[in-house]
Every structure is written in C-alpha cells, then in structure tokens.
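Presented below, as structure tokens, is a lone chain in the form predicted alone.
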Amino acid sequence: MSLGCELSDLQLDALRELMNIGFGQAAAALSEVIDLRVILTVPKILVLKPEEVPAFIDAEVEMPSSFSMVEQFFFGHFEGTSFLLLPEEEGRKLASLFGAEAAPLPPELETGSLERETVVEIGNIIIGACVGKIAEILKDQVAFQAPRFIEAPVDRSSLERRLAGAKDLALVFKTVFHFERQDVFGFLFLVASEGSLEWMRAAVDEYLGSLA
C-alpha cells in the first residue's frame, strides 16, 4: 500500500519544485561535461515503502532484464541511502552519448568500463546537485560518502532482495534526461528514515510559510 499520505499534495509539490531547481542545477553541469544541451525534468514524485519500488518501476516500464545503479549515502536532518537506477539499455544510450568523440569499444569493455564511469558520474552529479538543493533550501547541511557502482547484476529480484524488510521509507522520483539526440529516463530514489521524512515535512512547511 502506497504511503503518499506521509506528505500532502502540497508538500509533494513543494518537494517537486526544490527538485527541479536541484536538477536544473544538475542538467547544466551535464551540458558543460558532454557539450550538448541537457534538460531533466522530474514527471512523479512518490512516497513509498522500499519493497513497493520495483513494483512502482515495473509499473512505469516494461521491466528489464538488468540495471545499471548507482548507490550514494548521505548525511544530515535529511539522512539516508540515494540509488540512481537505469534501465540497462538506458545506461548504454548515456554512455554512447558521453563516449560519442571516443574511438568504438568492444561490447563487453563498453559494459565494464565506460558504462560504468559514465553512470556513476552522473549519479553524482544528480544525486549530489538534487539532495544539496533540498538540504540549501531547508537549511540543512549535508556531506555525502563517495558514491559507488553496484557491481553485482541488479535485476528485479536482486533489487527486491536489497530493499525487503527495511524500515524506512522511499522518496521515488521518475526522471528523464532530454538530449539533443535521444530521451534517456532513470529512477532516482531516496531511502531515508522515517525521523529524516518527519523532519522534511516541518522543513517543508516552514518553506511553504516563508513564501506566503
């Protein structure tokens, strides 16, 4: 069952616009690594349970056979474990695009290494640019551990099996990253305490009190 209650329409909203200004933030240091055009935009936002995430995701598309995904901790009111997660097919459309000048590279090096920087690269730009903005914005500090690819396959299983039995709660955004060249769309999901969530409310409120 959804937890959606957890915060109000208008809280989610909120939340919605502090993360677009966070991936406004995110999409201009993209466009300076690869030099082409990048806008993100952020179509859900969603509170959920860890364990109803793939649910959410097989919901949104077809669930693939694999993932790339990024896994980032971070520290402060708002603490907790961020995870960008791509389609597999998606992770190689940004690598392709980041490697667009490079010399072609054999399939299984393309997957290991290219791949690999390009996804953690981006995850912490993202996730970096987004959590900051939201610890800015609600006078919070926040320091992050260095992010890392999880290098064990992740399929739907492996993702059920990494989030069942925890007791916090998600915050689950859909994304999608428009090139000038191709769309590519990715999850990023914050999994935070229920303490870290109830502070983010008040936090929220207080924001929303200053601009009326």
Second form
Amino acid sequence: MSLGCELSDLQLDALRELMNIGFGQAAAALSEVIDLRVILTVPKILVLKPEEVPAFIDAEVEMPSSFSMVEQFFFGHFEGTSFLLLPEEEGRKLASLFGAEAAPLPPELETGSLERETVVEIGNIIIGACVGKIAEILKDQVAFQAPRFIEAPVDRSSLERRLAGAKDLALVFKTVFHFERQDVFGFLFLVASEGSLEWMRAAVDEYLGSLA
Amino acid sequence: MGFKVLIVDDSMVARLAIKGIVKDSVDSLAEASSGEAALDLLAGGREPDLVFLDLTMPGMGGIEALKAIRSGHPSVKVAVVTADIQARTLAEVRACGAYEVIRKPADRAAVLALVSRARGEGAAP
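Next up, the form predicted together with the partner chain in place of the form predicted alone?
Below, the chain from earlier opens the complete complex, with every other chain and molecule after it.
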C-alpha cells in the first residue's frame, strides 16, 4: 500500500497549495531572467511509490521519453532529492528562449552547452523556489547541494535505477509552464526521505492548525 | 445586511487561510471553489461587498472571473490573492479592475487592512 494513503485530502490540498506558492516564486524569478511572462497552471500532485513514477511519466507524456534532467539534493527536516525532468525538446526550447535574449555565444561554447547550462539554471531556480518555499512555510530551513545535470537521454530505465534507492514515497508534482512565445513543460519530482515524511505530516498539520 | 465577503479558490486550504483571517471582521462569509461557482452565486443575487479571488484555478481562470465580475457586478470589489507575483501579471490584474492584490501566503495584517479599507473604515492608500 502506498504511503500516500496516509495523507488526507486536506494534507494533499495543503501541499498542492504550498507548491502553487513555490511555483509562483519560481515564475517570478524565471520571468526576470528571460523577460517573458510565465503563465502558471494548477500543479498536479500525486503521492506515489518511487517505482510508480516512470509509469506516471509514460502516461503523461506522449512520446518515446527522453529527458534532460537536473538532480539536486536538499537537507533539512524536509530532506530528499529533487529531479527536474524536461523532455529533451523542451530543454532546447528553453535554451532558445535564453539564447534569444543573450549575446552571441562565444565560439568555444556549443549549443549543447547552452542547453545544459539553461536546464541547470532553470532547475536550480525551480527546485530552490519550490523546496525553499515549502520549507519556509513549514518553518524549516533547507540547504542545497549544487544541481547536477544528467546527460540526455534519460530514459525510463535510467530513471527507474535512480529512483530504486528511494524506500518511501515520491511526492510527484507536475506543472506546465506556458511562456509567452511557446509552451514548455516539465516535471518536478520531490522524493522525500523516509525520515522527513513523518516530520512533513506533522508540519502540514501544524500549518493547517495555524489557519483555523 | 452587513459586510459580505466571498472567497474563491480551488484549494480548500487557501480558502481556510483567508477565512481564518477575516472571519471576525466581516458579517457574512461565502466560499466558492471555482470561478464558475462564484459567478453562479453572484447571478443568484448573493452579491458580496468584497471577493477574494485566486488566479490559478482549473476551468475558468482568475483573470477571466475577474473580468466577468467587474463587468457584471461593477460595485463588487475584487481582491486577487495569488502566488503569481510577476510584474506583468500584477499589471494585467490591476488593468482588469482588481481592487487590490494580496500575495500568497496571505499576510494577516495586509488582509485585515484591506477589509478595513473596503468597509470604508480605513484611509484609502
């Protein structure tokens, strides 16, 4: 049985709302960097066992999945690993958005490098804003490791291998970023460590209690 | 009669947050979980004095709901409560006639000051 069953609808709603707030922060930061408005949609939140995540992605994305991925660990009472997955094509779109605003590339910097740097930067912004905001509202403070770019193609099997070490549940957040010029979407997965889940449930309850 | 408030947000938690702040400062509270439901309430003659409106909702979004309320019920003040704090979004919201913008998570003092102002008890900014 998934531990997700142990989270009530109200607790899930609270986490969705916290994520919504986190993405709002991320959008503001992104829009400043690329000077484009980012239109947010309602984030989708699911609580899955780690091994269920690849199937979820398969169901959500109609394509032979190949991703660019940024991985970043965070530490605090709220502790775990975050993965930002962008379908490979989305990474290129984002790089072009950044590239369009930037000066011409130095000759030694290849287009692939720009894409990699763009995806890492976006991952850093989104992960930092979301995890940081959730932690802040839940009265925690998290530290981050430097984001790590995982070279494409990240396919289903490599994702399964990475998630295999996670013993507990994955909080799966999906959001779609609509930029003014084109739609770009990606997935953010937060895989909370086993030890932090009990804290999170208690912190969410405390947060809910503070609203009464 | 009294001062009537409507809170519109798809998140029950977000509605709870606003409700918890304003419950002792208003005379009547109603809730709606979507823009469509809010418009139904207004069309049914339950016109509030102040609406707290989320922007990011499934179905009819907050901007569309804001436009509809301002167009059909111009005397109703609409305070947008949003996590989307981009300058362009705030400019659009204000251009659509929002009375005020409250940033999520809602700050208690800011919400109470807004209610007070909307009731005509406080000085306009």
